[in-house]
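Okay, so here's just one chain, in structure tokens, the form predicted on its own.
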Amino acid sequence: MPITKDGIGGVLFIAIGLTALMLARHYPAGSALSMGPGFVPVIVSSLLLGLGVLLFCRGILHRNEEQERVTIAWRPLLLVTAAIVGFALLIQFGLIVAVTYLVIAAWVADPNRSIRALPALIVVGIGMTMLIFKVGLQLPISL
């Protein structure tokens, strides 16, 4: 089955709506006259879930040759996701290690990468991160 933009958007909306609904289920919803902290998240996530289902069904029912097919670039998607997860796991070893890993992983994901640009990217990445988080925001992050 070919993947369409509507189908992908529908699946994304369904995933976000279900996740938000699961997260909001422990908050008391209250009523329309006396709203609890979970009222708006449940309404918004339910609407998003419904919109996702409609969009996904539209993507399935209205498939034709004129509709633009989507090709997912799996390699960059997986590498960038791995970079973000790796950064979250490596931040405990310090900012320099985590940012260096993040820049290298993002560099590998770039199809037009140049080995000569990598050291400059690492230095700029570390420098900007230190300026923002250590100097600007004064967060207690180890280097």
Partner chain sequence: MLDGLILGFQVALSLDNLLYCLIGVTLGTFIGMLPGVGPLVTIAMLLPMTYGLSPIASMIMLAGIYYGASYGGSSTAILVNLPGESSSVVTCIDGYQMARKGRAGAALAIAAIGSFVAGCIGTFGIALFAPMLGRAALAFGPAEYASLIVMALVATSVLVQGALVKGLLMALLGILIGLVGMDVNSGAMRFTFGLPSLMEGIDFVVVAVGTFAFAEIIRELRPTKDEPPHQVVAVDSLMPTAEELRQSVKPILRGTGVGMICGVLPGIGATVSSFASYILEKRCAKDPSRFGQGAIEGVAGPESANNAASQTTFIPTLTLGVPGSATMALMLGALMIHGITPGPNIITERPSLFWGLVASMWIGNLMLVILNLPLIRLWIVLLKVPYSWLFPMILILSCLGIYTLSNEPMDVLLGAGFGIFGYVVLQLGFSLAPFILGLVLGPMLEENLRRALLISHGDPRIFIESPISAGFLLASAVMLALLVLPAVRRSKPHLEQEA
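Basically, rigid core = biggest C-alpha set you can superpose within 1.5 Å across the two forms. Being a predicted model, the structure only gives us computed values, none of them experimental. Numbering follows the first chain given and starts at 1. Compared with the form predicted in complex with its partner chain:
Relative to the superposed rigid core, the position of the CA of residue 11 differs between the two forms by 2 Å or more. Relative to the superposed core, residue 118 undergoes a Cα shift smaller than 2 Å between the two forms.
Once the rigid core is overlaid between the two forms, residue 23 counts among the residues whose Cα shifts by 2 Å or more.
Hand over the structure of the form predicted in complex with its partner chain; the form predicted on its own is what we had up.
No partners, no molecules, just the chain.
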């Protein structure tokens, strides 16, 4: 049985709905007169769960619609995420380190990269950062 977009989407939202419902169960629901913090979360996560099931069933039954396979480009997904995560970890060492890393990591993720462009990219990237965040907005971030 081919896996459809709706099938996977359904499973994703069933999982989200279930998790949210499990968490929301512990919040006091209150009554309609005085809604507790759990009132809306329970409604919203139940609807997510219900519609998720509906979408999943649609994915199983109507396999002729939107049949095309799900394509995930793993390479850019992982590399771009790694670039951002690395930036978050390196920013404590200052702007220049973090931005230089970010440009190199982004360059690696680019399928059309050329080694000659890299030094220029780093210079432009750091220059732009300085101009906007230091000179323009004058934010107190350590270099």
